[in-house]
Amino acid sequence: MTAVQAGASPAPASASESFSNVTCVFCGLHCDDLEIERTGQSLQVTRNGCGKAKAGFERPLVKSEPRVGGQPVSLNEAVAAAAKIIRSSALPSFGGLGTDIDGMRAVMSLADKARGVVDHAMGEGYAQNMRVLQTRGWFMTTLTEVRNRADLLIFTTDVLKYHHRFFERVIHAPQTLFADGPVKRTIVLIGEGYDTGPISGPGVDEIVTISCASDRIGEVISALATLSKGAPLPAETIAGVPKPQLEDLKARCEKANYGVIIWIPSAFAFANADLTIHRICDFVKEMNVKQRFAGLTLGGSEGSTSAAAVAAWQSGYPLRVSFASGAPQFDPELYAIPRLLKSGETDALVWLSSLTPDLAAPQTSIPTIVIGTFDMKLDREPDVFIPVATPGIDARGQIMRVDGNVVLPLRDLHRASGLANSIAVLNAIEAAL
C-alpha cells in the first residue's frame, strides 16, 4: 500500500471563497462559528475569532517535504524509513497525538499492530483527572449547562489563558434556553494572576477574587467544605486567605441555584495536584446532597479530550495504553511516554501533531518519526519527518469538544496544501509493517 494525497483539494481558484460556520480547531472549545475568507492559498479570519484562531488560520502556507534524515525524499519513501523503525523497536510509543478522531482511530490501529504505547502530550494532566474519577468518582457538568443555568462559577484556574474566548461563548451568552436574557452570574475567582478585564460582560453581576498560591487552592477547598458541613475552622487564615472571606464564600455557596468549580488540569503542574482535584469533587458530591452543584475540567486542546474517548472506544481503556503484551493494557504511571524515555524502556517515538505547530517533540537520542504540520517547531531534526494536512484546513474530520458531549465537524477549506491526510500515511504504515 502506498500514501497518498488523501483529503487533499484541487488548485484553488484565484477568485476567493467564503466559508461560515467553520470550527477552529486551535483550543479545546472547538468554536464553530467563525467566518473565513479563502484568495488563493491565503486564509482569513473575517469574524469571530480569536488570536489563537487567526494565528492558526492565517499562518502562511510554506512548502515542506518529507525527509529521511534531514534529506529530502518522496512519501513513500518516508513512509518505508518509518516503517523501518517502527519494525525494529521493541516497544515503539505513540505521542503528542494532536489530531482529529479518525486520525486517534489510526493511531490506535498502528500502536495495536506494533505492539507500542500510547500517551497524549498531555498525559499527566489527563491522569491526574483520572486517579480522581477512578477512585472518587465525580458529579460534572458541560458547557451547554453552565450557559444556560449556572448562577455561581468558581474558578480554580485562569481559564482565558487556555480558552480565550470562553466567557463570550459561554457566560456572556446574550440569550440562554430558560430566560429571554443572560443568567446573573457570580464569578468567583480563586489564585493567582487573573485578568479580571475580559470577564467583565453580560451576566457577570459580581467578581469575586480569593488570592492564594496555585498549589495551596486544595487547602481554600478544603476549609470551605469544612465551613460548609458546621465544623468549627480555628485558623484565622487558611493559605494566606482571611477566614472571613471563606464563611463569605460558604454562603455564596448554599445560596446559589446552580454552582460550577472549574479547572484546567494542565495547569494544576505542581507535585500531587490530583488531591487538589480529589478536593474539588469531594467538595462538589458534599454540595450535591443538599442543592445542585458540579465541577467542569476544561483540558481538551491539541485533540486531547477525541484523544482520550478514541482510546476508551477502541481499548476499553483510558489513555496511557500498552499493546506490548498482544493485548490493551493500562496504568497511567508504567505507560507515560515522559517516564518511559527517561528509563529507556522505549526504542522508537512516534510524535503526531497535524492540529498545531505547537506541539514539539521531546528531545530524545532514540530514533524518532515525527508527523506533523508543514510548519512543526523542531528542537532536532527527527530521523523520518513526514508534513501532513491539518484537520479543519486541508482536510474535512471530527474532533470533540472540550466537555466530551459534542462531536464537531471539521472543513476542507480548499487551500489546496498538496499535503496527505494524516490517516492515509498512519496506514499506510502500517500496512508496511
Second form
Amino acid sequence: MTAVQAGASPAPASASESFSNVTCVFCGLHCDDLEIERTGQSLQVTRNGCGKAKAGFERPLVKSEPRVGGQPVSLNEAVAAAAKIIRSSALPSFGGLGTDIDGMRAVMSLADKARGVVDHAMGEGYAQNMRVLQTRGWFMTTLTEVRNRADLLIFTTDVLKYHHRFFERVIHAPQTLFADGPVKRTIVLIGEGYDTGPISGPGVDEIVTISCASDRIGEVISALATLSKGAPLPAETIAGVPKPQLEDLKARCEKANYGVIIWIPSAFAFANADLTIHRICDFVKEMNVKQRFAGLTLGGSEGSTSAAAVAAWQSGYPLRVSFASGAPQFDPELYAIPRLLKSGETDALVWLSSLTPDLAAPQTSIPTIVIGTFDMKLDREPDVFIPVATPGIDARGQIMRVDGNVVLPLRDLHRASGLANSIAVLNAIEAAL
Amino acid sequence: MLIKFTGGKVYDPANGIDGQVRDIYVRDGRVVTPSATDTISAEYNLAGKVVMAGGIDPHSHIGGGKMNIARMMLPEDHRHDNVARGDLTRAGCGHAAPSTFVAGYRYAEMGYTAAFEPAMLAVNARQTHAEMGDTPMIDKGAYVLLGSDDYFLRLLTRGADKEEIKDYIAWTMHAAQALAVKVVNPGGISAFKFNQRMLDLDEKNAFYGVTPRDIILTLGRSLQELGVPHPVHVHGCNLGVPGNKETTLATIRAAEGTPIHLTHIQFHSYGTEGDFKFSSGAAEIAELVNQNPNVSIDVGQILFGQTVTASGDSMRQYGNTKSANPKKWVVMDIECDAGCGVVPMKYRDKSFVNALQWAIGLEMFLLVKDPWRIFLTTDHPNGAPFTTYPHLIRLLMDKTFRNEMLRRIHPGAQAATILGSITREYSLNEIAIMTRAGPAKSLGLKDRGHLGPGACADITVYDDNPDREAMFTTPAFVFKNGEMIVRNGRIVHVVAGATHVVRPEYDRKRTEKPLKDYFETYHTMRMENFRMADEEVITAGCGHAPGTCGCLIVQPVGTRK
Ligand code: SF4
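Could you switch over to the form predicted together with its partner chain, since the one displayed so far is the form predicted on its own?
To see the whole picture, the full complex is given below, headed by that same chain.
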C-alpha cells in the first residue's frame, strides 16, 4: 500500500498573504473575483464575496484527524479501513461528490476499479436536465452572453436564493458590449416566492410578475408557445394567469432581441419536473425560428457540474453510472444512490464532501466512509472519517461553472492546514483495494 | 538500450524512403544512427512487414465542451459499445462520441500515435485539456478558435494596428495552450447571435461591420508573420449549404497566396445542379487546390451509419437541426467568444444527398494530386467516427472495392458522381504521406511523422495484407517513444501521451493591459483566470510532477516578422 502524506507543515509559510482573483467554491456561479487576506491560518474575504462566501472561507480551521469507529487513527490506518470496507462490498456507492475536476477524476478511477455506482448529492436535479437533453436537446447560453445581450430575462425560480451575486455579476452591469451603458432589460418572474427587493439595479428597466404555483410554470410556458404560434388558448386563465397577461408576455418575448429563460432543476421540487424543463426548452427552440432566444440552467452547487462533466468524458455517461458489470451502465432511476440505499442494493457508502461541511451523508446503516471537510457535519459517526483539504482553499484544482464551458482555476491559499488532499486519499484507497 | 527493428519495408516519405527494406534503430525513445560498437539489446524481426511512423490525425474532435455534450446526449449510442475495464485499461464506451480513455486506446490500436482537437474555445481550454489529458496512448494538441470572439472582431472594426492584432492572437495561443488557430464560420458564430442566419464571404457582420474575408486574411497573415507553423485552419462559411462550392472557390482566391488550410472540405464542396439541386463541386475545387500551392485541405469524409456532428459553427448547426437523427440537438451561444452545435446524424447510402456527400469526399481525395496537401480525416465524429479510417483507406487504395461500394448507393447519386470513372489508387507511400508525414509537416511537428535520425520513435508495424482495411485495422505492433504499446491490435502497455503547443512571441505587458480592463468591465471571468498555467496542462492526467516530464512539448516557431 502506498503511504499517503498529510499536508505539509502545520504552520503557514508566511504570516500573512493577500490573494486576488480568487475563485469561490460555495455555489455554482464560482465568482472568480474575490479578494482574500490570510493571517496565519485564518482567512478573510475583503472584497467581492457574498455572505455565503464569507461564511465558507472564514470558518476557523480546527484540528481534525482521521477516525475509524470514532477513534483517532493515522491516515494510513483510515485508508486501510476504507479499502477493507470497499473490498468486502458487493456494490459500493460513491456519493456526495462535493469536489472539483481532479477530485472527480480520482473518484471515477476508484469507482471503476471497485465496480461501484457514482451519483452526486444533487443527482436528482441534474437527472431532470439530462432527461431533457437526452430526449429533445436544448438551445442554451452562458453568463457573459446574458450579461451583454439579454434584454428579456424570464425567471422560473428565485435565483438569488441559490446565487447571491447573480444580479450583481450578470444583470446589473453598468457597461455592456453592445449597448451604450447597461442593456435595458425586462425581468419577468414566473412562479412564486420571489424576493423582488434586490432585483432593481442598473439596466433593470421593468419587472413583470406572473404568479402561479411552481408546478404549473410549464403550463404558462405552453400557453406562451400556443400564443406565439397564433393558436387560441383553451381557457381564459392558464394556471391562474389571465389571458391578457399571457398575451402581454408573448408580445414582450417577440419584441426581445435576446430573450433568456432561466431555471434551476433542483428548485422544481415536484414530480415530473423534467416536463416543465422540457416545455421551457421547446419554447426556446421555437422562438429561435425567427429570433434569438436561449435557455440558462443554474444551480450546480457542490461541484455537481464538474462531477457530471468528468463522469461523461470518462465513462460516456453523465452521473448515475454503475461499473458493477465492469463496463459503465447508465440509468438515472436505477443508479440513484437514494434508491439504492432504500432498496438495500448497495452495501457500502463512500461519501465525499470536500467543498463544504453541509453536504451531509444520507442516513443509512450500511458501512459508511466519509471523506469530508475538517468540520464536516455528521448525523452519526461513520465507520471511517477522513478529513481532507478543500480545493480552492487548501489545494489547487479546477472547477466548472454551472453554465458549462467555463472552468476556473482553484488556488491553494497557503493556510497550511495539514489536511490530506482528497485525490491522494482516493488514490491510496484505490491502490489498497 | 538500443532496439533494432530489422528488415521491414519502410514507408518514410519525409526521408524519401518508399517501401525499401531498412533497419531502424531506437535509443531512449528516438530513432538513432548506431555506431559500429553499439550493442543491440532488443530486436524485432519485421521481415515482410510494413513499417511507418505512427499515424497523426490533424482534425479530430476528441475533447472539449461540445464533445462532452455529445456524450451526454447519446446514451443509446454508447450502449451498443460499452467497454469493460481490462487488466491495463479503464472502462468506458465507444462509437460516435467515445469516452476519452476508449478514444485513446482505439487510436493506438489502429496505429495512430497523435490526434489533434481542432476546435478548442479559449474559454473552454481547461476542459479541453483535461479531456485530452484523460485521453491516453496518443499525443494531443488543440487549435484555439478565433474570429467570432468579441475582442478580435473589435480590433478589426477599429482598424487596430497589425502588431496589436498579432499580439492578441499570440496571447490567446499562450492563454489557451494551443498548437494552432482555427476559424469557424468566420464572424458567423457572432453574427448568429445578432440573428443573422447566414454570412457569405463578403457579407458584413451586422454589429462589427467586418466580413469573413477580412477575418480569414487577417488571421492567415498574422499567423504567418508570427511564425506559427500551421496555417490558419479554416472551417469556411456556409457549411453544408448547396452551392457553397462558390464560397469555397472564392475563399481559396481570397487567400491571395497566404497559406491556408481548408478543413473538412467535403462539407464545403456542393453545387446546385440536378433534380435534387445538389451536386458535386469536388472537381472544380480540386482543380483550384492543385493550382494553389499555398492551400492544404483535409477531407471530412462521410461514411454511412449513425454518428453525431459537433461543431463550433452554431449558425450552420442550427440550420442542420432539421436533419437531426435521432431528433434532438443542442446549440449554444458561449461567452461572447464562440458557440457550438451538436446534432446527431445518420448518413444513409440510400439517401441521395448522403450518398453524394460520400462520393464527393472520395472524388476530392482522388482528384487532388499532391498528397502532401490533403489529409485523411472524417472530421471525427462529424463525417464518421475515426474508427472507420481503415475502411476509408481501403476505399482509396482499392478501386475494385470502391466501385463495389459505389454500386450500393442511391442510383441518382451514382449517376451524379464521376467517381466510377476515376482509376487512381493510393499507394502505401501516399497513405503514409497523408496520414503521417503531411500532417506532421503542416503542424510543425519536426520530430514526428517520420523515421529519420532524431525522430520520436512512434512507429507502427503492419502485416502487408492485401485487404488494406484489415491491415490498417490491426497493426502487428505500435511503439510510442520506442516502447511497445500495442501488439496484434491490442493494448499491451498504457502511456499518457504528450500535449503539443506553440508559443509565438508577443508583448505581454502591452497586450494584457487593455485585456485586463476588458475582462473586468464586460466579462464574468477575470483575465488572470482565463489564462491557463503550464501546471494545469501537465497535471492533467499524466501522473508526473509538474516540470518533470515531457508531457508538455513546446514546438518551435519561426521568428516574428
Ligand atoms: S455568489 Fe456563489 S460563487 Fe459568488 S461569492 Fe457568493 S457563494 Fe461564492
